[in-house]
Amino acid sequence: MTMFLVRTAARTAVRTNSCRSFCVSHTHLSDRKGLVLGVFEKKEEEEEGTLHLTEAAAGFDKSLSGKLSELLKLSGPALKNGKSRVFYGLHKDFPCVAVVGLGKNNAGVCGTENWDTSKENIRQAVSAGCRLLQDLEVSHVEVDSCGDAQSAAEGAVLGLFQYDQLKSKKKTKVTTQLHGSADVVGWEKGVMYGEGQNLARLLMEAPANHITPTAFAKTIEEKLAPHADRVTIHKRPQAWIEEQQMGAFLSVSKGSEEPPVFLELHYNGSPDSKQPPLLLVGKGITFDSGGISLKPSASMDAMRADMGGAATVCASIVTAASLKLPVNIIGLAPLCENMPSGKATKPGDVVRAKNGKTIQVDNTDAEGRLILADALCYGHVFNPRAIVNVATLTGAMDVALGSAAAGVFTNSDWLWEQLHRASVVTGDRVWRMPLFQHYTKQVTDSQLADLNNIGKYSRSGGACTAAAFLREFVKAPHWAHLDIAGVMSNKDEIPYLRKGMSGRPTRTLVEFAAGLAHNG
């Protein structure tokens, strides 16, 4: 056993971020393992200094004759949720051990927050511990299940992700595994959930000149290649789009030199080949300049992620295939750029959607609803059991809910309950929004056509009028529109996601599909 440090006058204490590090020596840590262990908060009635180690942490402490718990008591105030400390030289197999605060034990589902607090605490704590070890250039980390191996795996995988593909200097690549054998199945499931969201983050974060419609489709095709026995992929070219008379979609794409692609994915996971599919539709604007109704230049670069709907939908299908979920899913992603040019649609132009309805395009920056309109019309040919479309659709959604939750507009109480239940499990929340006829009247009151793409009062209830517009292209009794504009990126709101594009709500879509697979 190597040296360990107790509290003495001679100790060296190093503070980094929110953690206190007790250092002896950490040379060549990149060649060794790190370990993340959890500790719960004491109960209110208990004395200061009372420790509640997780089962794995208690076992580790016992193997050290109580030295870990001794150090935790000596090292300062009890660890709060998401805070961490690192100890060096405690164990010959683990040169550094990160202990993370998990909050209250068995906190459970919080009706006010609409999530499972225990799961969120685990994700946050494990993420903090893994990042701390990554900063120390430790390349392999074992992780305590903390009582929920899936949530622990999600925290590790999501917390360690950073888009640095185009940088010369990259973060240390860290491999993670479950410490012990508490719940290997749950851990592997959590890894797949986390990797699915990271795929969406990868697509959303990449520059628009690297993820064009064609490159997007190719990336998804490569990710689904290992599941060729269960997945069929159609990359529909412009000629096919024209044959389908998708005039609304074509009106958006024609301003760009990049050809549009209509990506169609069929995942056949159910042993019952006649099972109606779940239909997922994602907005795939790989760059949104606003078209002739040009956006302000400030922050326009973020519009490389305006294909977040398509990214989350396709990533969720990749994840469903990895999990081998016993459900049939069809994914549709109309992919194109929205650019200004001599060929671009002009404000006031009238276009015709696949279902024959004419649309007066008064603002070319309200383009997402146009490409979704044609995709929704087409999707009905599969007679789906439910339709869920996902889109970074309106700034108004960001104003309404911020980054706390994705807005859900739906004509089905059953579908809302399924989505809400899934979001409580994942912590990636949804919130129901209104679909009143009040909003429908605003988009159907058009001077030149059947519909107006921005409605009568463009600034009032913008997310609601956009949803009402989409509803005009839906006949299915179970349909939901998720406006994810507010959750597109992360600053510091979600502690286990680094700053950047969030990939939300991929895990909620996967959990929702899993719920349909297992509960019917």
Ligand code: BES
Contents of the next structure:
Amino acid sequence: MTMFLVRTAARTAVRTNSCRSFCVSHTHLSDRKGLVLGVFEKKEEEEEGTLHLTEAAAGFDKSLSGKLSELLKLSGPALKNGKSRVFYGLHKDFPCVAVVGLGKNNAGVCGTENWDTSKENIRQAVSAGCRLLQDLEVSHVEVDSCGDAQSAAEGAVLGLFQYDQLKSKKKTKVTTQLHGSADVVGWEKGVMYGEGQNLARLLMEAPANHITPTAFAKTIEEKLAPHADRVTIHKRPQAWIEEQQMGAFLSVSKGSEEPPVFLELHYNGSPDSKQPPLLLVGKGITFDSGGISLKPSASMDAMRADMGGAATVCASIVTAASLKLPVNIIGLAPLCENMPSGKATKPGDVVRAKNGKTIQVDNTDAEGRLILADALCYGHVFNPRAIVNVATLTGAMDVALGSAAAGVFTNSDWLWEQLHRASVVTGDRVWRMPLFQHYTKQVTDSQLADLNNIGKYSRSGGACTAAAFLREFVKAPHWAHLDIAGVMSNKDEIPYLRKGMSGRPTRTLVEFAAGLAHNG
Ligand code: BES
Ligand code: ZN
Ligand code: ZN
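The form predicted together with the ligand, contrasted with the form predicted on its own above:
Shown next: the complete complex, the earlier chain at its head.
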């Protein structure tokens, strides 16, 4: 070949027919191989056109006697962070090579962003490169580790995910592999972290008529089947929930024709079977219509993801099992629909939670805190070392932080440190929120009962009053509530996630559990 064709990620891409026919004539469409390689930005003091290829890209360039760097200089301005360019016909094994911009080398942890910029840049760049190749119908992609194989794998696996099960026309299925043998262990870890988050995305995105409480429990059971030696699963039916006197949970489920399920997962990964477990509790409303306090119909479809807490908690346990983390984890997911009907709870009704506290249900749309109240009470029987509950709990959380970070309400500085550390590594951030008595006073003031479920001044500080409500059901010294309503879905703000339900913060939960596993 004497001529090499270039495609950029921009809309004005050069994509000629001759380029396409070149690829097709040399290899069969379905087994075309692609390669993603990284390039760092030049340092400020360096002159225009200075190239900083990654180790793998430099090796590839060398094998082609400098052809890649020559073309990179010829083909346009230096690649900015997250931008990519495709070269065709450079190498007989790789008809398409995507070069991606990684930003500054060694950017590291950023104190104001609260994440590791290098890792985020790698996720973003690799994801963009993989997607470009997917659009070209490349079915197998080798990926440069870019100096951090785990982040590269996460970018590839997360970037390529698309929920198209229910469409006739599907995107090209792409398999990925580490290019070279740099850090296979890191790559495989990244694949598991990414696949964990993708499992949560799948459950959240799926329509509510497909993922009912029963179907949710069955899916998780199937995912955990390969780990049967370390995992026990209980799918508790309605009769068990009644025996447990979970009156708050039942008050939500009773408006629906779908039976509730209380899913209980035990992952025994620690060599010490008596090690107190980490307890994860996830809100599992498979559809939140609001109940009698019916939500407006615009965007109500998004409430199919109101089981995001249960999805991320269960997906993180599946991932912990795949990673064989040496830690014990118990997962609890109260699963049901919140629907209006002749049998549904009415505003003003009073119900009794498992711990005997009475609750005036002033608004049936504040249902998440009701199902979590009973799950939290029950969870104490396991004498956990820490309790973390995760819930798409309040629209107010989205108003407060948007999709930048999940809110963490915790009574434990130690637990906060652990969660925060994990989130800096994963880039799926958390931010601490208050648990003042100020808010507790607003939920313990009820005309008919011990508590009311919306707070006295329902609109103000809604995420904080919801957290104060949950606290009434916790006795443990290390408890954290993650309100994930703001991070539930992605438009385009996290560049390595396509538009849709996000599966956040699964990777942060896994990294947090891994941290506990390794610190004893
Ligand atoms: N599931 C919703 C919260 C939600 C809203 C999650 C938007 C994700 C995106 C929750 O059950 C709810 O409806 N909360 C009410 C509480 C209010 C009635 C006190 C809310 O936030 O409006
Ligand atoms: Zn609701
Ligand atoms: Zn809800």
